[in-house]
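We begin with a single chain expressed as structure tokens, specifically the form predicted alone.
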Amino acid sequence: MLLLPKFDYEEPKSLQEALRIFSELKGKAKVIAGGTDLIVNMKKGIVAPACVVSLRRIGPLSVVDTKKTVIEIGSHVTVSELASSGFLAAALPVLAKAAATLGSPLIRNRATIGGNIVTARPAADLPPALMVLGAKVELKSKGKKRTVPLDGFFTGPGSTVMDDDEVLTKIVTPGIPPFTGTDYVKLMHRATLEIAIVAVASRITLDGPAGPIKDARIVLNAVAPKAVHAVSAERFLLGERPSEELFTEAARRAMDDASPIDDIRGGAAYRREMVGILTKRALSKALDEVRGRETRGAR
């Protein structure tokens, strides 16, 4: 039986009583959200931190805020919370989509979004739909504060560009445009419990409705140390009218692109004839979406 390493718990009530901790302790206190990966790393001794600082109490941090230009979901929002959403599963689908396949429902009820992403895992679920949306991430010290594209926000496996004392505190997204479609695809071996063997999160918008593609996302997850984007797929599709011949060839670079490697759930040459198929699906898909929007939009 594995048994956690004795640490001290503090549970803050507001976030600069927080910052205060994580300045003071330079290093040594770590976020617990759900802690469905912090406590299972701490009993796996591959964390052990003096403190560990409960962020639940801090209201704003578990809000999702609609009132401004852009999307703000604060770091403690539930995965729950982001597939059970109305909201986001019209302003942001491919988020939503992405969250209803993160583990099981006991699971995403305290799973939270900031520590999704915080983990830095390269098969995390939520990274490569928020990076089609062209989200950020805002970070906060007891003495500063900057967002950073999450693009750049990871570094390799379980590592990010975040300072010891620094919170994640929010995810900013903005809205999606007009003529715009997403998808989230993930290839698991059980339809729950399970973590990507691939997985690939798609987005494309359309000059007008018939196009042709003006931007193009492509975010392929699990077939590289962290969730990489598609980029010579991407450039490839610009410029061009959407066809299944445009997206067959689209998924054939996205192949390229990845650099798998073999482990339990598949192997490299697996994982790479699956970006393709992935690929495609996601692309055809977020085409449908887009055709939906318009046709709704008719109405």
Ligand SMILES: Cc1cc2nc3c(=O)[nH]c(=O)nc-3n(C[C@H](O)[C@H](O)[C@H](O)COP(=O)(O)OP(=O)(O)OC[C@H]3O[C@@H](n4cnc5c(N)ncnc54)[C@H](O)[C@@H]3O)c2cc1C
Contents of the next structure:
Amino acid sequence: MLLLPKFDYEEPKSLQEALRIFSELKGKAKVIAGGTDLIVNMKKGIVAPACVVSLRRIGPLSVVDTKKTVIEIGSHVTVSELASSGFLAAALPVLAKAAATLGSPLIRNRATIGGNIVTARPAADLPPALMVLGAKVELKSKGKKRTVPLDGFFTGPGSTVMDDDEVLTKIVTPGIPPFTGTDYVKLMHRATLEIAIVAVASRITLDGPAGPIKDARIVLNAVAPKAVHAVSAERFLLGERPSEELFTEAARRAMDDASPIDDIRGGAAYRREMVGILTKRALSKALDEVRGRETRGAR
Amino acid sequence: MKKLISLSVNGKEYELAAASNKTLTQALRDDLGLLGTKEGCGVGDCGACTVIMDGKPVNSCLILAVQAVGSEITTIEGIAGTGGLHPIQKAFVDLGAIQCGFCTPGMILSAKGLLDSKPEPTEREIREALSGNLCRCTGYQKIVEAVQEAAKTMKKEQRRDYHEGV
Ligand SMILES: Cc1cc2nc3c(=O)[nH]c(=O)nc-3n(C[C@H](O)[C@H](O)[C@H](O)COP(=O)(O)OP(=O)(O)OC[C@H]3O[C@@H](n4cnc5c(N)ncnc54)[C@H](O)[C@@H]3O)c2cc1C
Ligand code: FES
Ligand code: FES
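Could you output the structure for the form predicted in complex with the ligand, given that the previous block was the form predicted alone?
Everything in the complex follows now, all chains and molecules, and the chain you saw is the first one.
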């Protein structure tokens, strides 16, 4: 049986109290949210914080809120809530879709959005969806607050721009503009309890109902040290009219944007090939979604 | 350091002294003597440790006992009524959905989590709801059939309760 090392446990009732603990203990304390990463890593001896600080009593962290132009998701909102909320499925379908592929139903009932971001695994499912949405994260420490775009948040596998004393409090994402479609496709060996071999998040915005592509975002997962934009593919799509040939060429460029490695889940060459296939599918699906939204809207 | 904590399990309050590194699985098994909850992998992969926490099935091997304070926990010991086995338990027995039995408490609790929120699930929804619970013996088919059977029984019982005004 895998046992946990010893540690102190704190359960502050307010964010201020939590931030004070982190400022006093410097790097010795770690947040526990759902614990689905932290407890596994502690059991395996990968991390050993002296103090574990639960955020579960800090109510505002579990709230989803709609402001004028943005949607704010508290860091403690669970993945199952993201996957099952009717509001989020309508407002941010790509996030709901990515959430539904994460872990198992049991894991999703505990895992949180904040934990999935901070843990910074190269194959984590929510960051690519949030990156195509243009999400930012709010980081707080004692007496300080900053907002960082997710695009610049990850610095490598398991590492981010966060300081030891910072807590991720919420994720802020703009809503989806008109004539926009999105998708998240994840390639796995089986449908549950699988980290992605490759995954792709897509988003395209057209300039009017039949217009050319005004904005294109493609984020590749599990094929680089962190989730990355397929920059040359995105650039290639801008200003063009969507078509099968266009998406085939964009997918080819996305393959060059990836830098996959060989590991137990798949070889580098196979992964690169799959980036092409999944990118094309994700773009076609996003286009279908734009058209679906339009016909629904027109009715 | 151990702390005195109180856990609400199957409708009963238990007091125990728990170190912060004790998992909920350990507290249930070692302190409360509720051995129905199993520990398989210990890292979230197998579902043998499944319990229902505030209405949702979760992996108790990834939860600290101190994190469960204030929550309502249901283990396999808590689902049979005074009249005998819970319909899901009965269907598992009747339809041969149990072989070695190690996965069974987790399977049944995941199934209960599903049927409580969705009384008439499709086969696909059943397979999805049980997908975090691994079974080395049965090949799953009989488990899925047992959950379908249990759903029917539970619906009939509900209708009967309604007509008898219970
Ligand atoms: C069996 C299994 C299957 C899994 N499958 C997948 C999968 O398919 N896809 C996937 O992406 N992930 C998967 N995971 C990983 C994990 O479940 C997710 O990354 C999950 O979202 C982590 O969230 P959590 O709340 O459990 O994080 P925790 O374990 O609580 O925390 C993770 C890390 O983030 C830090 N942290 C958490 N919240 C905050 C915060 N608000 N501020 C600052 N730091 C914080 C913690 O200190 C810790 O270092 C799986 C895990 C298991 C055990
Ligand atoms: S023992 Fe908890 S999931 Fe395997
Ligand atoms: S009956 Fe043996 S593991 Fe399922």
